[in-house]
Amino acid sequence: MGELRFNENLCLNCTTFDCLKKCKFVKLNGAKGNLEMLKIARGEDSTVLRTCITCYACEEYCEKGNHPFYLISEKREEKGIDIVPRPILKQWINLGEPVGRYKVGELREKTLSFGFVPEFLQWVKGKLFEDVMPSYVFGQEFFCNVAYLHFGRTSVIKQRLPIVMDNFSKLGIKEVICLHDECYGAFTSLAPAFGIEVPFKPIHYYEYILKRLEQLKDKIRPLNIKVAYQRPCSSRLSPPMHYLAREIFTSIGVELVDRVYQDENALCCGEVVRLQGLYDLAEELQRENIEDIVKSGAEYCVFNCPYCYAALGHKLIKKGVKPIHIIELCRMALGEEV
């Protein structure tokens, strides 16, 4: 347990080199990118270890499912390459420590996981969640810890994720509806990559929402609005789930407008880059995202990740675009106030 399942031969025999060729930040084409990934795999130094901004995209770009980003993150730590200032790193590691700060509802075998996102406590209500609430878990004891990939600390994840799994098991939970992409990615991508057993069935909340919208279709009032969608970095760990957003929009009478930074071409919201001290790049990423959304003609910008929402929401309001989480949007279509 804890050893990354990375196959050097898959990298050696790669013909597309997409993991770094498609990257918007590293920008290494063809054989050069392949060579750098092989150097990283063999424990050698590489420019990639210092230029990666931790947007997770290479995990999606790799056709072999060989986990290039997990490898980059692990080798950064081994070489002592700090991505963020030490005080910030220490603060975040302490913040997520599982030391008994958690809250659970009236648990059943199927439960909602709020992870460590307090916003879900106010968003998750109404008809959409009637068949599962008040069964939920919240707090550090159930925090997936995937965020530490952004800090180049896979050791923290490997130490804490098995504890999280054990906590779910002790509660007798059989199915976990993940309200954040990082949690779903932890249970379906990261844990298997490091040989960590997952003792329950993970369910992405988009799957859950689509099923509920079908059950509640007689109560849906089509919104007839145009929306842009801000794809989060964390959805790169589970690409098929990302595309369910389109089905959700169709179900509630919402038009998804075309924008440049969409789907595979999505652009980081910039907030993690800001933590890394790359303030100019963070501002540039946020400006490009906002300009793209405004040009699309969208009335609303729909968010999946609460942190993307916090990073861009207030700036979009100033541009006349309303920010909204996809859960709130669905509740609107069900005639509920948000």
Second form
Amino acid sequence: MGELRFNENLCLNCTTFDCLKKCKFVKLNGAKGNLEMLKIARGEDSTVLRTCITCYACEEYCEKGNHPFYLISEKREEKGIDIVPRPILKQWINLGEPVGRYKVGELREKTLSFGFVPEFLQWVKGKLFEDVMPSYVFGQEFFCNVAYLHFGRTSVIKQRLPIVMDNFSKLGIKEVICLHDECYGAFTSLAPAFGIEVPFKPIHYYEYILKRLEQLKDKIRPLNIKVAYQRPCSSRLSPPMHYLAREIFTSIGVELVDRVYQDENALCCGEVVRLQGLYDLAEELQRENIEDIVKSGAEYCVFNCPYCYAALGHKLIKKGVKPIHIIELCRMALGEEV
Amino acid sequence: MKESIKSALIEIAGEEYVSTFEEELYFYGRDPGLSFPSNPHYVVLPENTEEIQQIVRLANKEGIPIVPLGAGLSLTGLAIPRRGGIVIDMKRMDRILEVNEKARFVIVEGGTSQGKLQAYLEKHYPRLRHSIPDAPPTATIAANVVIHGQGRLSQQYGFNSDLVAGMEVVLPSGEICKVGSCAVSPYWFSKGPPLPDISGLFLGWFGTTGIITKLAIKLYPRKKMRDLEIFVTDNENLISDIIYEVTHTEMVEDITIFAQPWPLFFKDNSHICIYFTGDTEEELEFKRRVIWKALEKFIESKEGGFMWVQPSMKPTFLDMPQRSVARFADVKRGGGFEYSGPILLVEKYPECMRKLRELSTKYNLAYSAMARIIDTAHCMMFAFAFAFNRADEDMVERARRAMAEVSKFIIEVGGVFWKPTVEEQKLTIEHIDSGTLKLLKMIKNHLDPNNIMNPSNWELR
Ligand SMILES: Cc1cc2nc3c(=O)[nH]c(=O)nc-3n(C[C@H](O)[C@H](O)[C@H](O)COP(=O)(O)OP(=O)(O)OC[C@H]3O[C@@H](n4cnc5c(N)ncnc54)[C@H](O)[C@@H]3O)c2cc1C
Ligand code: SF4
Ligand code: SF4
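Moving on from the form predicted on its own, kindly provide the form predicted together with its partner chain as a structure.
The complete assembly is shown below, putting the previous chain first.
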């Protein structure tokens, strides 16, 4: 996998400096942020390399299509700046190591990718997936590895992602429906940013679900509930897909409530911050996020990412808000028991 | 087998509760560990103390060995009747006799299982708990204190045997002796103080000095909530510093450590499981924060960090007993599992880990290290555990040889064997202070002059 295509000139000519200006964590206003980004691009040290909590958001903030967060991750590793304790890093790198325990269903050219998220083995069933299941893959062999951005280790991604893509190709898969934003982001944002070709067509599962709901519209029973939505970090790698969530909600009769930490202003679920050892910040993020959800009056909080779900779900239950994954929500609207 | 002895046993316990069937003796002659099997001649399941007294008197008269048996899960052959004789299976004596809620103690019979007491307290005394070991729930409370077991409360209060609050013991002569406050008072609140503490005549002796027929153990507050954090480090040299800081908080219930190469997620790290309890969310979160803060310096230096224990993983860790230990016991199929769990200083952790890895490579065995911190880190139990397939003779032999090397190593690092095999008991006797040995001999010879009690264990003659 090649070099990151980061265009320093775009930053030189940048007038908005959105990347770090909008960042909730490094807090660098205006030209100061621009200066730091340029320093990073030139291989100089920058406080950002130590203070960025890996929320992915600047990938979306930069409207010029530059890749500030990928750059930060690359430079961190180059400079040996560790953001998570070494044993945690080892643990996670080991976790993603292929061990031959993958699962594949009855594969067709169009396949669902569960990545390495075991929850999907339970959630993905019913009418919603009838026209593609049981064509699915699951396991480390199909895990995009983008999560290692959280650990400042692009080298792991660069080493493993091509093998993962090759694994799909070897199985004759032509279209991959990604059930996790991270996988979709890997194939549509990260791979191109590093100049690597993707040998199949990635499809975001929101696109797939919307199409299916249209086909199944006679079977939909509008849920008539109010929901809040937790946007995950990796959705910053494919912002247009994020906005499909609203269309999904509309088609199943769900009202998305307004809350502060919505859309571009979404707040990290906090768990990665905890892994970095920043206990107080993690607590604060989770408290603020949960308070915001509770205040919004939503009955449910809908999750896109199973890890945000694991991080916040049990805490929301204690506050009287029901956590649910968007797949389960759609299946509920189709009259299925979840 | 002598018909006359069988008839005498039937006379004492009833026909249903005496067996000399080969297929039953077969099971009573072995445990899940590495010890060589040896069948008893008779098995008897007494119902009460009087029956035990009669059995002991019979054995004394006939000069045949007796071996008290709980669940036979101590793994190191301690209840294998090496010289045949009578196995006294304590299972029928499983009544819970009294709970004193305010004084927090319970009196149980000598064959009561951990599981039974746990279920009983959960149902009738939800604010009380005992120190549950991670052995399967059939393991008995009396046998566990006899071998100085450790449980979920050992970090806070010491060995499970430290939590004994009184005993009724049938001596090798068949006489009954009461130990502790119950010797002079109707209340079983102390195993010794303020009297001369004679509990040491029975605890740690593996049934070679008497059979516990009744036992009081201390109970402790059971909080409504229980949670854990797992601190991981790949720097084994820091373990004792980390434990020192965590125990300093005085906020922690149990602390266990595990390290194993498989699944890969666990490879190269030691995992310190820090349990804490609370009656309210606030209490729990306060303790969590104090624990985090106590270890912040290790996080800042990037030497260690708290792993994410997802809610779906928590039941596995919070289970009491923790079933994952039993699962490891069967990783090689064939259910072979033994560990040597010496008691030693926490600072010996790195040396123990090095030895365990070395032996695992040398003998090509699956290993797992498990440690439990005892009594605010005065010491720890470090388990050198190997799983093996009992049907694979070569693997069993390799495990035996590895264990023999572990035993030597334990002495070298200043450890003391916990529930030692007969060979380890011999090693202990070789290394023990001569004055201590003399006293032990005096005690044993005086209490059991005919050497009928679980012979070949603590063989001091
Ligand atoms: C998976 C697994 C996990 C374990 N985890 C733990 C743990 O966390 N902590 C721990 O402490 N242990 C642990 N153990 C070891 C052991 O199982 C326990 O200590 C258990 O409590 C032993 O009880 P038992 O009834 O099986 O004893 P047994 O093996 O039946 O007996 C042990 C000894 O006590 C003697 N004895 C039995 N009853 C009496 C009596 N009434 N009076 C006098 N002597 C008697 C026996 O003769 C024998 O010498 C574990 C074992 C396994 C298999
Ligand atoms: S990364 Fe984008 S937003 Fe940031 S300075 Fe460069 S061009 Fe501007
Ligand atoms: S990834 Fe998030 S925390 Fe890091 S610089 Fe970008 S916006 Fe800030």
